[in-house]
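Taking the form predicted alone, here's one chain by itself in structure tokens.
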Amino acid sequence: MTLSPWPLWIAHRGAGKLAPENTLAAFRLGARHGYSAFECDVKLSADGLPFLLHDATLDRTSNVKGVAGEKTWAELSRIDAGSWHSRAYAGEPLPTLGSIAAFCLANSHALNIEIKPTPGVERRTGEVVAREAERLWRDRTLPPLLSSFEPDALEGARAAAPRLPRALLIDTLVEGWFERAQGLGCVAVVANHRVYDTAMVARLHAANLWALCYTVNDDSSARALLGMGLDGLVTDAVDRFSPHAGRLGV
């Protein structure tokens, strides 16, 4: 029995690698593959608007270079965030958190917002993203899950919107990870799938914490994790894994 109210399978950055990550085009493609739970990365523009981007810089996933958080939304909104992936997506813009929220809310999709701060503004990013998420999902029965590798971002999120659920992201089992998740008032831990074993899942569940993992792209890992009783698996392979709980393949 899992603890999370979410679907088991969560589409990474919209549709994994099948479309330009963290764009509306990716979310639409993930939804066409049947997914109803998504993960994305959110940071702030220089003028404080939350938008979707994973990296600190624009170099890898757009037609311009530079630190994204140093540009205003007026500048960011003109960027081509699709042609790096393929010609079919040329001209795809960076989406705001508001536009992704509109898509998810209109389609009753669940959303895991990873707070991905530009270095140096961790707490402020957590505060602004949480405040905006609370406004956008006001009175909804399934609010977004706010996650981050940065404890300061989660502290900011808790201060700004304490009722929104939070999750600590971890890549390795560093000393104190469990106590940190509890101290931040998290409902979940989202860990690299390679660190999980049945004892870790049991420890999280005994503390009433959801056990989520990233990024699961092969059948053998997925089967092992499902056998451990994971509550959620984030995947790039939206074209190969059925979004229906417990099923593998298509």
Contents of the next structure:
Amino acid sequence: MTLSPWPLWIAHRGAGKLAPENTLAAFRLGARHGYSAFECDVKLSADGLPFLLHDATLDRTSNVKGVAGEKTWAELSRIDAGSWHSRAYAGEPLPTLGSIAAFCLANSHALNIEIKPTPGVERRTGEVVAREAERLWRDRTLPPLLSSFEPDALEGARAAAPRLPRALLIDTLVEGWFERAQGLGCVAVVANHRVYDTAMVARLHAANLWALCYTVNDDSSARALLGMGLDGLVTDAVDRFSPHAGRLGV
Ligand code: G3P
Ligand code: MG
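Starting from the form predicted alone shown above, please give the structure in the form predicted in complex with SN-glycerol-3-phosphate.
The next block holds the full complex; its first chain is the one shown before.
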């Protein structure tokens, strides 16, 4: 029995790799494939506006180079974040958290906001993103899930918006991961899918923590994870995994 009120399948960075990651175009494509739950990466501009970008720099996913968090939103808003992917998406802008929220709220989509701070501003990023998320989702029954690999970001989120649900992201089973998730008052752990086994899912569930995983792109892994009773699978493969596939089969 799942603990999570979320859809089982979560589209990674909007639509994985099929559209430029972390753009509105990617979210629209993921939704066209039937997805109703999404993950995205959020950081702050130099003037403190939360926007979507995975890397600390703009180099890989835009036509500009440099540390994104050192640019103001006025500068970031003029950047082409689509041409690097393909001609079809040329001119696609970086989205603010506000514009992604508008899309998700209008369509009743669930959103997992991964707080992805520029190094050095972890706590502040958690605080600002959580405050903005609380404002955007006020009075909604399904609030966004705030996740991060950075405990300081989750501490900041807790201080700014204690009622918003939080999740600790882990790539490996580092010493103390379970206690850390509990200590941060998390509702979930989002772990690399490779670290899961049945005992880990049972341990999380016994502590009332949802067991989510990333980034599941092949059938055999998906089948094994569903068999373990995972509560959520983050995937790039929105064109291959039906978002309606159940917990007992893919
Ligand atoms: O939130 C799950 C997943 O997105 C974590 O890894 O590097 O794709 O942000 P990454
Ligand atoms: Mg992410």
